[in-house]
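Only one chain comes next, encoded as structure tokens, the form predicted alone.
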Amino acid sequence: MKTVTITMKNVPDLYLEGDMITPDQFAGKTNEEIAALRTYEGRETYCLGDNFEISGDAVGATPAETKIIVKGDCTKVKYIGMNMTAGEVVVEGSCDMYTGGWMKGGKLHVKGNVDSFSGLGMEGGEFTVDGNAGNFIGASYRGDWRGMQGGVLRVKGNVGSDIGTFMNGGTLIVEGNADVHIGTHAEGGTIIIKGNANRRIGGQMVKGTIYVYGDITYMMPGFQYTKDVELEVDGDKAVFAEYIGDLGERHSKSKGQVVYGKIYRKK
């Protein structure tokens, strides 16, 4: 795998759209061609080389053969890793909103924090955040009904509200705490909260699974306790209380059995 390093040299005054910072966009290009890629800051158009220094011997001929290392202050850079299908991106600090949005494959690793809407509509790949994440992580775009559909999104810190909204598939793992509205309108997928979870978990959930290791401030009234079960979740074995719901929603049948969303609360 070939590696190219881009280092922030001019921090934008507003917010820079970095959707071209992907192996798909870099593959097969020279450093000069990468520097010439168009970026946007507000209504102004720039080249990537106006903000970043490009270094490295070469990039791969294909996205799968390309690794990008992003250095410097990228807290005002949005869309890094957007729509990437293969290869690897490593951000050595923090970055802004929509990081990993609609990601389809490859590996994206942010060693700092990400802002809201990261992992939006994610379809595949591995996305890891070492720090904290904002609101609407792994959720759907505003007005859309397709949230996270595949892949694995792991946040090692805390997250905000509305994560996994309209989630259809994939696995969203939060190793810290989560705020309100978890898995709202979920129709599939798995959410694992290893810390505490606030209120409104699984509201209007039709299918899918939510695991909570810590405290739940308030359980939704639309969920009903069924039994205690021993499960292995993300490599950990424990006993969980199983709840089915949201009982206020319409649920389909599979092999004659009603399919519910499930919340598992660690005992």
Given for the second form:
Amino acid sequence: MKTVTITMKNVPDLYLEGDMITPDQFAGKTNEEIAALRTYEGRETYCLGDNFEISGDAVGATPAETKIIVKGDCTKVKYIGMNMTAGEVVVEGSCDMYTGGWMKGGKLHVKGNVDSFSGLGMEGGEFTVDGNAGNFIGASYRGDWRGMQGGVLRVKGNVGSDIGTFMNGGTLIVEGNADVHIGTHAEGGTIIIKGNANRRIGGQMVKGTIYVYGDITYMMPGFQYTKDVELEVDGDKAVFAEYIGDLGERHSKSKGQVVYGKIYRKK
Amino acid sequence: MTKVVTDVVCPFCGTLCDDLAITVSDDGKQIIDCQNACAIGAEKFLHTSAGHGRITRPRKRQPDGSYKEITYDEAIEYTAQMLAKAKKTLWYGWASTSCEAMAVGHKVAEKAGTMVDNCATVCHGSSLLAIQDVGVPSCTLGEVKNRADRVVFWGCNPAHAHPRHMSRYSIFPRGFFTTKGHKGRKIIVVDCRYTDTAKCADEFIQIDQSYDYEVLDAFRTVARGHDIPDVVGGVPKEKIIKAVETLKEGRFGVIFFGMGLTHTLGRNHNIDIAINLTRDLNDFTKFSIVAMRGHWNVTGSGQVLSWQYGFPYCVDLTRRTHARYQPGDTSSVDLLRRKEVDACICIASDIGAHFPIEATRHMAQIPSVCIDPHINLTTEISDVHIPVALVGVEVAGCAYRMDNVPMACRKVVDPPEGMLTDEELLEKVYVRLCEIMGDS
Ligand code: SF4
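Alternative state: the form predicted together with its partner chain, after the form predicted alone:
All chains and molecules follow, beginning with the one already shown.
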């Protein structure tokens, strides 16, 4: 795997749309060609080289052989790693919205924080955030019924509200706390909250699983306790109380049995 | 001799009452009387003649903070230059002007590559998000008047915000199938406080603040025949079961909802679960849901934007080749709060009065223009204020009622001498902008 490093030299006045910062766009290009990739700031178009210093050996021939290291202040750069299918991106600091949006494969590692809509509609790959993340992590684009569909999205800090909205696959792990609306309208997938979860967990959930290790401020009235079960979740073994729901929502049948969404609350 | 203009549409709230009778003076310049309107609607007509500090020419802020009168041409030049120079302009407002003016404004916005957003962004935008997520079974206010025998007001208070809504459509009127009027209807009001609307209710359900989503989930769970906890959001189980029964027993029901759902915890999710409850109730009877839109033509702005760009608000035209949309990113408050725009135009609305202070503060720090017939909080923090004629009073135009029915607003008097209308002003800005920007 070949590595190219891009370092922020001119922080944009407004916000930069950096959707070309992916192994897919970089692969097979010379450093000059990478510097010439088009970026947007408001309605104006610029080149990646206007804001970033490009260095390192030439990138790999294919996305899978390409690794990008992003350095400098990228808190005003949106869309890093959007639509990436393979290869690796490491962001040394924090970046803005839509990081890893609609990601399909490869590895994306942000060492700082990410803002809202990161991992939006994610389909595959591994996305890790060492810091905190904003709202709508692993959710769907507005009006879309497909939230996160595959892959593993891990946030080591806290997240905001509305994570995993319309999620129907993949695994979303939050090692810190999560705010309101977790897995709303979920039709599949797994959400693990290792800290505390605020209210409205699994509202209008059709299918899927949510594990909560810490406190739940208020349980949705449409969920009903069934039994205690012993489970191994993300390497941790514990006893969980199982709830099924949302009983206010439609549910399909499989082999004559109604399929519910499930919340497991650590005891 | 005075003359009376009848069937005038009131350009104040989303109810768009279309039965006003306005008496105007001989010369057609003064409004003398206004009949049938509620107090706030009447004021909109009567104040024009009372000369309440109406200014008739643009003003520019001076270095010492005072305002100096400038000509329309100078104001147009300033606006066009600002649009040509900024990388990302926020163009917010639109809710109190006509659809025709919006179409011209969007032409300018497209040329300049701006963000276009309307008052829904701090109002019923969350309802629009919910509709995009789960659809909406809705109806017109006429159907409510003629058919509804179950009416729910959830988180809204028409007694104050839409004063004639209850008498024209939702509670009191007798209609084709609702010959008994109020007596034939069961009214349920759900709110966290006892409002004046609640005084007209057969059943008032007081819920703990911000527990709407949970209570609506309880309604849905009960409607599907499942058990719920003894108390949900401060409401006893028996009360929820009784309310669901009342709704199921109706022949035609409607849920009206307002800011109590759209701008409390959860926002769009509160609406989407209310829509889903409406859908569930259609398994038992006929049910609809209608948003209590506030500004008289905010619905129209959503209509025009959707027709032109496919999205009802928070439209990003910076790419010019296609429109983009993502409230939270392209929404006015977030754009200002995150300092993501470098110029701002506020038209037919009031950023200073409605936005959080940190967003308003950024607006005051970037080049800005406010297009509004009156002095308001935004005009006082804008670099240039361009007054225009009052749409629906001095200019005719199309507006959409809260139930998405288009209405033709009428002109009843002439605007003050030499004042431009929104459409005329925006057309002139467009011409000047094209000269400055060429084909770029
Ligand atoms: S209810 Fe609304 S539209 Fe009707 S008269 Fe009053 S302010 Fe005007």
